[in-house]
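Next up is one chain by itself, shown in structure tokens, the form predicted on its own.
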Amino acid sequence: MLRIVVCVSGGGTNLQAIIDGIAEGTIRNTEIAGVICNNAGAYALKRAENSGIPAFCISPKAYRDRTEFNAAFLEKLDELNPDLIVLAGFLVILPEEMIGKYRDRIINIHPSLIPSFCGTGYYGLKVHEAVLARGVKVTGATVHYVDEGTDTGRIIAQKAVEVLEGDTPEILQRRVMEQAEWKLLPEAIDRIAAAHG
């Protein structure tokens, strides 16, 4: 059984896709050991609670400095003892110590086709605004392993999504979620769980 911890910052739609995937059996041999959120007001915490999943808010605001926050974050992760850490819209820079300790066991979903529209400053709606500003016809989502760089880890899977005439960043964001993110992330976890045995 693959034990995963899902880290989220906001609404938790990708978390919901994982919860649903496990419930429907499209993600096999996987259990969510816990959800860690850095934002006390995030709806993702409610989603976890509704599904009976242990959820923890570890916010940088509650600590004196980044070092204290990083230590608390790592301590909670170690306590949950995950085989895989899934960053599902987690807008926190991971401590290098954590990346080293969990090397090749942290994955992230990014709302573009890496290497386009990724790296520092490209997150959330900013990605989709940049896609529309450049006038590209195809965007999508990428699941990748996390390393010390921003969106530079080895790519696991990608899915393309068409950009349509008249798209706004919000409309495009929704389409990328529905057509790519919510399918790609569960598929990647299922594949990793299968290899995990």
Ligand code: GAR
Contents of the next structure:
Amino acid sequence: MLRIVVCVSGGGTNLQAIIDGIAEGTIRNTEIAGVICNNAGAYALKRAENSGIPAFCISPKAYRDRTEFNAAFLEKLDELNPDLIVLAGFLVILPEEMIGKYRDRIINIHPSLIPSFCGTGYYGLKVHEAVLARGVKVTGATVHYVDEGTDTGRIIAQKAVEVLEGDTPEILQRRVMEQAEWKLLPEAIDRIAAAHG
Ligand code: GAR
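If the structure you just shared is the form predicted on its own, then what does the corresponding form predicted in complex with the named molecule look like?
Now the complete complex, all chains and molecules, led by this one.
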């Protein structure tokens, strides 16, 4: 059984795709040990609660500084003892110590075809705004391992999605989620779980 911890910041639709994938059997041999969220108002927390998954809010606002927040975050992760950490719309810069400790055991979903529209400042809706501003005709999503850089780790899977005439950032974001993210991330977890044995 692959024990995963899912880290989230917002709506949690990717978390939902993982929960559903496990329930429906498209993600095999996997259990969610817990969900960690940095934002108390995130709907993702509600999704975890609705599915009976232990959920923890660790917000930087509750700590004196980044060092204390990082320590609390790492302590919770270690306590949950994951085989794999899944960043599903987690918009926090990871403590370096965590990346070293969990090397090759952290994956992230990014809403573009890396190396386009990624790196510092490219997250959430901003990615889709930049895609539309540049006028590219194809975008997509990428699942990759996390290293010390921003969106620089080894690529696991990618899926292309068409940009259509009249798209707004919100419409495009939804299409990228539906056609790429909600399939790609569950598939990647299933494959890692199969290799985990
Ligand atoms: C998703 O589109 C995810 O790819 C993106 O944030 C959104 C979270 O949505 N992540 C990043 O931009 C990371 N750089 P969700 O909370 O509904 O899953």
